[in-house]
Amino acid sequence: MVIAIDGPAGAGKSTVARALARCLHYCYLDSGAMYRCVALEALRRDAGSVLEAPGALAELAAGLAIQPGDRVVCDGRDVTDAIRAPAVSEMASRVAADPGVREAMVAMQRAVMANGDWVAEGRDIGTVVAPDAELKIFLTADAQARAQRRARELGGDAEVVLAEQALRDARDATREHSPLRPAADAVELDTTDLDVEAVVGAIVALARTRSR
């Protein structure tokens, strides 16, 4: 079985989805990781450049080997903690929004997902990786709140994040290729006020339902 969870940051994908697999016992991924690791090798080779040579990014993005999963290593790198500073974040959204790099990125979640139960979250997760996925949700907060979450995840000021934030939102929502959005039959859930319990317990009961 396959449980996609998809939603904005700061909706608590990451921390719900972990949580989620361990009460399962599924396999967790972490879609947006793979993004971020692309993104880390960018700035890494000179993210000026990167960016401007036609199918550059694309071609980083097919050539590395990552392994998703709590603990995130690119290239034999354990890249864990690398990927979530803040510049890899603002990269990683540009990184997303190119077709190549978004192509050589579902064509190796595909792959690591085709066996097994999965716990997978990420953008267009329901959408796009794992449009058959049995269980597909999309969890929301209002903007405050996520930018809440991540300013206590990262450490910085909740304004700065909130007006980061909105940009991201808006860069994601409207890109050519596999924007931000629900899927047709996804359940949506939000998490303004609830806590990770609540969500995952009510995950799990759609999830046994699902899986009769």
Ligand code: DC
Second form
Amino acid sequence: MVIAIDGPAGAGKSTVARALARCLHYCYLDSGAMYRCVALEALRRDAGSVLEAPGALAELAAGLAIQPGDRVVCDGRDVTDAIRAPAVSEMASRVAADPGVREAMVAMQRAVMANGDWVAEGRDIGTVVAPDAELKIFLTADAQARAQRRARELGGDAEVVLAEQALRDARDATREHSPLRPAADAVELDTTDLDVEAVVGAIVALARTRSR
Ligand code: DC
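Can you swap the form predicted alone for the form predicted in complex with this ligand?
To see the whole picture, the full complex is given below, headed by that same chain.
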């Protein structure tokens, strides 16, 4: 069974998806970590020239050996911490708009999820990566609450996080290729006033009805 969890940054996807995978004994895929690996490598190779040359970003992405897991490994290097830097977040939302990069990442994600039971989180899991997923959840929360969560998680000023988040949200939601949007058959859950246990409990209950 595949459970797709999509939604904007800070809606609680990672926390909820990890807890859900643990609870159901499913594997967990953080697809955003893969876009972050592409971003980190683009920055390392000098973002300007990589972003400007047509097709170069897609080529870079397709050539990376990414192992998403508890520790994220890219081309043999442990990049778990490096991919969480603010500059990488910013670059990730840029590289994620490139159709060639998306094609390469979607192919890798489908290969990773080919066998077994998965909780996969991202922006396009229910719409593009796994349109046949048995359960699709679209997590939301109001922008202020999302920024506060991110600021608590990563440190920093909630107002600054809110402004950066608004830019990334707009880019993710308005890009031409696979923009962030709920799948037609997704269940929308607003997590603004819910704690992790409540959200996970609601999804587990839904999963039980789908797996019968
Ligand atoms: O979830 P995150 O913040 O780690 O994602 C990093 C960036 O990658 C973010 O700008 C959205 C993008 N992304 C995407 O376009 N599609 C996905 N399936 C996952 C992430």
